[in-house]
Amino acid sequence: MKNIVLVGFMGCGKSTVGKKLAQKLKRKFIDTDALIEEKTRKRIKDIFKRIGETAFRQAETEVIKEIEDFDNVVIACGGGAVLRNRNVKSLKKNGIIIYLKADPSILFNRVKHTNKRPLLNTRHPEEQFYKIFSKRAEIYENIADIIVEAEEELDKVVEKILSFQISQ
């Protein structure tokens, strides 16, 4: 069976909505962010901050090509996986590509009020994610099979993306 690949920006809930259908379908769930906190021994946000995006990306790149042949399971990337071809062309060769899309506002408020993202570790935090949001939002658009609303409490936003029959 195809895997089923959660893509949207920070904050859309592609780590929170991934375990639940996951776990509703008996898959295995994989989190690209955690797989590289797991090879590297690095936080992500400590990436960032000592080896820089750059490095980050390519330890990204890494991850999903080495799942790329996985066979049945719920992967939820991070927010700039998108930002690579061969990511996409990775996630796509066994998956279904699902963007949890939402308001940026909502998204916003989702995560103002932690430092787990080094991205808005700025001193203009709300700036800097408006500016990125601005860049991803198309890359999502036209990468995505299915786009689901991811606005709605956890329990509504899976259930949209079962009754798509994907698991068939």
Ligand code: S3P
The other form holds:
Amino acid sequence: MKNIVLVGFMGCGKSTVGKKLAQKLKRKFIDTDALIEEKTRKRIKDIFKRIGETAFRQAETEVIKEIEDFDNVVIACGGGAVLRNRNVKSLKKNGIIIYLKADPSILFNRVKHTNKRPLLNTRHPEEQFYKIFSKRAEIYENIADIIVEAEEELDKVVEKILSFQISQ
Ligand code: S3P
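Structure of the form predicted in complex with the named molecule (previous: the form predicted alone):
Below is the whole assembly, all chains and molecules, this chain first.
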């Protein structure tokens, strides 16, 4: 069976929804950020701080390449994984891409109190958030096989995804 790949902006619930979905479908759950942390033995925010975004993106591409031939798993990607075409190609190789879509103001409210998002570690995080969102929104829409509104409770989002009966 094809993998289910969750994409979307920071705060859309990829990891939480992915974990729950995997449980319900009795599939293995993979979080690309967690794999990067395991592989590099560093926290994402430290990778950004010490070696920068380009090195992080490289590690992200390597991890995504490593899992491209997996089968029957649920994958939650970091929000920027879709920025490189080769990542998208790997994710689509054996995966159905689901975009968890939500209004940016809802997403910003979800992430504004955490310090886990290195891209928002600037003097004007809100401005930065909207700026990145506007660059990315189109990419998510374009690469998605399925778009799921993700503004409600995450349990409901899981139910919605299950209702698609993805079973190829
Ligand atoms: C990023 C999102 C993060 C993480 C990294 C970069 C991005 O993951 O991969 O901080 O570029 O949007 P989440 O989407 O899980 O926050």
